[in-house]
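The chain below stands alone and is given in structure tokens; this is the form predicted alone.
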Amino acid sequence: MSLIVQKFGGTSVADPEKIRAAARKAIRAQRDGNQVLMVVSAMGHNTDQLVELASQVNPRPPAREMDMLLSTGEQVSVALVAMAIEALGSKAVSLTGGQLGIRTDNTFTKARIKSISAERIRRLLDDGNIVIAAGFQGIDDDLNITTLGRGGSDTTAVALAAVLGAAACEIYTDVDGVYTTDPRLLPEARRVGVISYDEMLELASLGAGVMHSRSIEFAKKFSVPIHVRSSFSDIEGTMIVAEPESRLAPVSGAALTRNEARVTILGVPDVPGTSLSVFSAISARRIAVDMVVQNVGKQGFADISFTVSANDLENVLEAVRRPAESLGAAGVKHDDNVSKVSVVGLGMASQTAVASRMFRALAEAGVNIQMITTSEIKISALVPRDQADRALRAVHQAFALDQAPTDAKTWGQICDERTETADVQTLVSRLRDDALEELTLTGISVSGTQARITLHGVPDHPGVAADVFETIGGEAIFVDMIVQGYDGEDGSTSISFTVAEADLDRSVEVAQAICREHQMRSAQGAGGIAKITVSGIGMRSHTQVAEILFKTLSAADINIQMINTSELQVNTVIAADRAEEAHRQIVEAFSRSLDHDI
């Protein structure tokens, strides 16, 4: 008998009629011959109301007590759903996170799952019950109630599906699937039938509200197929699996992260250990850093820029104050009036000119780019917040995301082709090691010898980045890593990018021509560099990744020349003659940290 996990969000159980509708879906699935485990969120805006109530009692409530309070919302929901199922003639049992056997760490309000004991759940399912699980919560080793953070019911559902070896995890919500972008912002957004784990991970981390990013990490790690569907219709929805909808389309989705803040630490010594000092202070507060740009050093000094959620800005400024002072930084600047627009797609890893196409679309829309970071499957640009909606529309149109690719896989095809879930015994062994939601590294690699080109004094107006990369692309020069960051008090930026070392001389000639055309300060090139890439699941949400990487390089007296990050990778550029040594030491450092071989 197959097991199906069904998760119902707050809007899907917002009132008694919707609760009965959710109950009927579960009963129908059970009568079709399946065992059914439901995961239920708090009703409607219940969590928001509890947060508001807490703020009226205490402006800064203790995190432990917030978890005690917020966990009650799900307890109300699961009990009511169980009552509804009983009233409709079927058997049901509701369970809290602790009763489910969900054990977490003690990071209140954003706890991570360590293990799940599935024996009680299996016994209840085998007795013919529909089990209704309270999402979003667990208990720590001291039996304190913990919560997983907003959106954590998704993570509960996928984790339970992984542990129990479910045939599928159905996420019922108030939308009918995953769209190429937020349809509330762009009505022309298209629902996709299929999207890959990697693409969904990036989109979730960028603020796509359909799924909690940690739930996608679980799904990818344990090969759990996720089916996102509407609670209010029978539309097929979207399957989240290993394969993308299309291998031909370079981009599968676009996202807007509206409330971003940029922090720049000016004039830090361009020596080993600088990045470690900054990011270890941020990591200690468990704040996720997104776009990270370290520009090429000038006269022994460099600038480090990064973005965080605007809600974390004050906390971050407080965190970096001491390391900035100890490093003798020239100052710390910040801007909390910026947004990030990104495009994501597995296809861009094998296609050229994707970046220049995005930058040209932004230029033609009159959108100014303040920072750029790239990875194999994502390009992000930081833009003024008042230009954010225009930027999203421009890139969505540029990649024709409102139209299905010619090779688009259908929902039905994926259902026929999808792989089996991970072996249950493997999962159980991981649970015994308390490693369920730990960081999982998929590789640490070194690129071949590369070269770096840097343009200083890039004018602060639309179209420059598009001109740069269209010109480079027109010379058939393949660009790997791109970073753009703060460069001077005049508001100018620097753009650095890496190319094959064989293309260095030609790239410098092109860069110098671009420099003259746009009246930039200088164009420089240097060979003999290599890129170290650390890849894995949960790279951004596990804030210690960059700290381990930077600490290892600092201890080996290896200087970092460039940095960029994504949900799946952290990339650093270092001197090529130190790359083999760096690779060996980084592998050893992560093996010690994770207590297993990489």
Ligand code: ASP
Second form
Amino acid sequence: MSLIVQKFGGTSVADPEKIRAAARKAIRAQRDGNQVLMVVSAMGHNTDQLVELASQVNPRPPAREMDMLLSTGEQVSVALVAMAIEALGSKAVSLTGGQLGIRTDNTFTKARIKSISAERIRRLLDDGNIVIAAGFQGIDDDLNITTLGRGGSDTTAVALAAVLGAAACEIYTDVDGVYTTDPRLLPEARRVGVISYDEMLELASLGAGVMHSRSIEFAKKFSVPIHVRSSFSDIEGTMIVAEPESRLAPVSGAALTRNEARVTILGVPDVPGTSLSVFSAISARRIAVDMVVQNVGKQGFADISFTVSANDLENVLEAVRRPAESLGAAGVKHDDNVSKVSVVGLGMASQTAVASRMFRALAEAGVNIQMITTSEIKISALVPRDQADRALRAVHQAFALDQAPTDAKTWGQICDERTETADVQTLVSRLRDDALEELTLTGISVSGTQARITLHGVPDHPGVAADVFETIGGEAIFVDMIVQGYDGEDGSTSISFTVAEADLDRSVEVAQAICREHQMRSAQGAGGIAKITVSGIGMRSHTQVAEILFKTLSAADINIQMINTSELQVNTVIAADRAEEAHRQIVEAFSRSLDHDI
Ligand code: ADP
Ligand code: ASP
Ligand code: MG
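Okay, that was the form predicted alone. Show me the form predicted in complex with ligand ASP next.
Complete assembly follows, chain above in first position.
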């Protein structure tokens, strides 16, 4: 008998009628001959109301008590769902996270799952029960109640599906699938039939709230197919699987993180170890940073900028205060009135001009880009918050995301062509039973020698980034990493990008022409750099990855010249003559941390 996991989000169990509808779905699946495990969220906006209640008695409630409070929402809904099933004539048992045997670490409000003991669930299922699991919660080694972070019921569902070897994991929600962007923001967004784990992982991490990004880490590691579909209709939704819908489309989705904040640490010494002290303080609080830009040093000093979720800003400012002081930084600036617009697509890894297309679309919409970072399958731009919706619409349009790509495949076609991929099995065999959400690495590699070009004093108005990369692209120069960030008090930015070393001279010439045309301060280029790539699953949300990298390079006295992060890769650019040594040390450091060879 096959097992089906069905997860119901808050709106899908918001009132008694919806609870009965969810119960009927589960009973139907059971009568079709399946064992059914439901995972249920708190009713409606109950979690938000509890958060609000907490803030009324304490502006900064202790994290442990927050988890104690928030977990009650799911305890209410699972009991009601069990009662509804019982009333409809089937057997049901509800279980809290602790009763389910979901063990987590003790990072309250964002705990990670360590292990799940499946016996009790199996026994109850074998006895003919529909088992209803409380989403989003677990217990730590001291039996404290923990929660997995907002939206975490998706992660409970996929983790249970993985551990129990479920045939399917259905996510019932208030949209009928995954769209090219949030359909509430852009009505022209298109529902996709299929999306790959890698794309969904990036999109979720960059703001597509339809799935909790950590649930996709589980899905990818354990090859769990996810079906996102509507609670209110029976139409087929979206399959999240290993394969993409299209291999030709450069972009498959766009996402917006509306409430982003930028932090800049001004005037820190441009020597190895600077980034380490700043980012390890942030990582110690398990806060994921994005869009890290360290601009090229002036007279031995550099500015480090990065973005975090605006919710984390206060916490981050507190975390960096001490390292900034001890580094003798000239100051710490922040701007919490910014949003991040990103495009994601497996296809962009092998295509040129994707970045300039995005920048041109933003320029034509009159959007001013404040920061840029790219990585192999995503490009992010930081924009003023009041331009965010316009920016999202512009990029959605530029990549024609409202239309299906010409080579779009349906889930049925993908199934027909499917062959099992072996590397997932190797990955899973390496996972320890007590470390389900541990960092999973897939490789560490070093590139050949590259060159870096930097433009300083890039004027602060729309269209400059588009001009720069269109001109470079027009010369058939392939650009790899791009970062743009804060450069000076006048609002100007610097743009750095990497090219093949063979293209260095030509790139410098082009950059100097751009520099003259746009009256920038300078254009410089230098060869002799290399990129070290650490690949895995959930690289950004496992905040220790950047810390291990920084620590290792700092201990070897190697300066980091550029960095970019995504959920799939963290890339650092360093001097090429130190690359072999750095590679060896990084492999050793990660092997030590994960306790196995890489
Ligand atoms: P649930 O309570 O069922 O977990 P969520 O509110 O967490 O539901 O997620 C569903 C919502 O996600 C949708 O209503 C939609 O507005 C939003 N969303 C954001 N990005 C996307 C996207 N790319 N595709 C579909 N929905 C999205
Ligand atoms: N109830 C929790 C929340 O609102 C978990 C979830 O719904 O996934 O964040
Ligand atoms: Mg959700």
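Being a predicted model, the structure only gives us computed values, none of them experimental. Just so we're on the same page, rigid core means the largest C-alpha set that superposes within 1.5 Å between forms. Residue numbers count along the first chain shown, from 1.
Enquirer: What is the C-alpha shift for residue 58 between these two forms, rigid core superposed, to one decimal in Å?
Expert: It moves 2.7 Å at the C-alpha.
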